[in-house]
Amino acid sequence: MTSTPMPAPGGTEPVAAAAEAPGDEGLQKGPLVTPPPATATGVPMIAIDGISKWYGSFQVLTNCTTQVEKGEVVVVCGPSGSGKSTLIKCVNALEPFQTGQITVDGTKVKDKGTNLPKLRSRVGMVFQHFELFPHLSIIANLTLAQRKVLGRGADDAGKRGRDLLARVGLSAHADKFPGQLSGGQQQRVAIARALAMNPVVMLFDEPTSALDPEMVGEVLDVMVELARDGMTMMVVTHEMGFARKVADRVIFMDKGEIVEDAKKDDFFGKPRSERAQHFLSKILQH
């Protein structure tokens, strides 16, 4: 007995396989970034000062200190379990921390007077597993937060969303649902959704680790364009080719500590710590 295709959420048409979707148009010309208001001169976009965090009695971050200047691209790398993702999630308070302070564009994250929803609306976040709403169309995924958080009208939010879908090569997929897209397409939608909020910072938590190898390049291409457009970025990744091409600095973490914080050429050319040397010797040989 043959099975009947399930209807798409909220519709009556069968869900098409990603392979049957119209082809991508490719990255379109024009900036992905809408310039945010100018940050005060000499003030880093992100300042991380002495951050420590525990899960119960287990310490996952130990006295982490660094900063990211406006327009800078910083790659955070290290072995699994080193605290990379935890650190980046502390930047917009998705993970609480016990000691230290983080400041984003002049706003202190750990401050009783800080409006965290407002802060998060200015800090774009792209996760490993896309986190799109499966029951909403692609364009609805891009307009929901614009309308609910920023108060944009439906027309303005829709125009912003469709402009960004065009820029990441997905105009033809605006009215589909996430399950009808490939993993690489969904991650590009997730990037476009974050950009729709006009963030001052973009955080990426291993954005390609859940993708098939053939889909990694299409996501990295968008991230390279973002960097060229001047977006401030912190990127947790094992994609060392991307780091070599785009990063200004590399932060290497191990056992919850920042072991190295160096210019890209210094890190890849002559890492100071034996731990970083060992890490690079393993990851760069593949």
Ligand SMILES: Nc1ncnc2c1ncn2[C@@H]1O[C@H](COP(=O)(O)OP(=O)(O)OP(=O)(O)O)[C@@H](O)[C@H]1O
Contents of the next structure:
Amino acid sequence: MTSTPMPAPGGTEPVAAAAEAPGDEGLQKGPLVTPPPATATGVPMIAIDGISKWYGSFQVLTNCTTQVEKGEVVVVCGPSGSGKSTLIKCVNALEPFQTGQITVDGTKVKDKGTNLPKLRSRVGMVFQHFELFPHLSIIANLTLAQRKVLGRGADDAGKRGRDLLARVGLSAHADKFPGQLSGGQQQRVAIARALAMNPVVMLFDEPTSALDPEMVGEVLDVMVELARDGMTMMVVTHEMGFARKVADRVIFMDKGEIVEDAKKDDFFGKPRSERAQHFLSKILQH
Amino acid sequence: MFSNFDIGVIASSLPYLFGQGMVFTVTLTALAATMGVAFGTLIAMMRLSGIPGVTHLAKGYVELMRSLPLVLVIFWFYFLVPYIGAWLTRSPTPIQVGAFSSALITFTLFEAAFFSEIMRAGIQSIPKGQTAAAQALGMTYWQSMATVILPQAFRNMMPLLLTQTIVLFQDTSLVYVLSLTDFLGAASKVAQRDGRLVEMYLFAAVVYFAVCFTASFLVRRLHSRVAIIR
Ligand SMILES: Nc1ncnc2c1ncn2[C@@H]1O[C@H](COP(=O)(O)OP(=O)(O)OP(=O)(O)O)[C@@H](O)[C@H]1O
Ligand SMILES: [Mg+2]
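Mind sharing the form predicted in complex with this ligand? What's above is the form predicted on its own.
Below is the whole assembly, all chains and molecules, this chain first.
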């Protein structure tokens, strides 16, 4: 592609010459979700209450307590092995925890009476390695759980799938297979797949850390738009640019503990723990 | 010995050899393979379930089947099944199962042990993240197995499942102990009747070799075709 703006067919508007693969329309305008108010509301969506977790005798999480309010975007960061993934996976019960309680939209995660598949179907999750289903086409990836879990008909599920695919700019790829897409495109599909379930909250576990640097932007763009549409989000990431742009709060974890849990401006401002300072100085270097 | 090699006896017995013998062999192989893979997959899932009693039961079953000669299992089943059937249905007399059904059940149960090991490897080869992704979308264990894990495991393991089926194809010749007539049995009968042992056994060997060699070749070709792009 050239770097000079070209006239759009039949119009005078210049087309941004983005370095994207053919058929990749980039991010489309329009909300990804029907937006609730785009600011924190004070209503807790996720309440994490004093949870601890052990792998055998090794304690991964120590008495973690925090909240994510409806419409809030919370970024979780910290050194490798500090328990970020474990914490976020406790929220939708992909990982069990021994003590404490997590409540998601009023439903207790650790409760005999809780229907876990049902709870999980309302919590979207995006993984570091995308985890698209490689034996299914892109559109089938988007419709499978809508049909099997939510019981939507093929037409409804297909329409919702195609709408979301258009929103993340990948309509042209509906009938391809995951292996034929770039990492950035796969991750955008993975986000669309989670959104197809109409989740009340989205969890992200290092969604850009497995991507080549030039693909990080396209995924972050989708996430920024999602945040601005008012989606409640809990995001494990080291992308501090993303945190500065859309986060309401930042949580810093170290050795299984929540060391710092502060409003974004406070976190990036002066007063904070030494460990968090040290961590920030290291990752902001590059 | 080869001086009076009579090709005519082969030619004249072809309709019998293939029309009956080979049809029987292929039918038994196809049915036992299908049922064996289904049952084997169930055993593999039991083995991987992580539920202590269930895991041990599956493991014990596989070990047992793998430690017994197939001929012995065929015999045992043939003589035992009528009594087990009678005991289950509280019938005073042994239930007649028939040689074919008995052979089919035996091959299914025996091969299931081998298929289960292949399927176990297949299921384990699917990254944990796939299960996590299916679960995170709200799928139950059975839904994620049926739509995400097993389809990928089957695809990945298809070459091995087919190779094992080729072994089964050869093993079905053991049904002679139940006086059933498969392809080899048919050749053998003609050989005895006409006193043409060399011709018939040589021909049988050539046919088994041709079928299995071709099948193996096709399996290798298929392997490169079905592999899932990751
Ligand atoms: N299944 C497991 N069994 C035992 N220990 C585990 C298991 N999974 C994780 N751990 C340990 O728990 C700790 C926290 O792991 P976790 O994956 O939550 O860290 P993380 O903060 O997400 O790190 P990273 O930035 O590398 O993803 C690590 O020390 C890890 O080795
Ligand atoms: Mg992690």
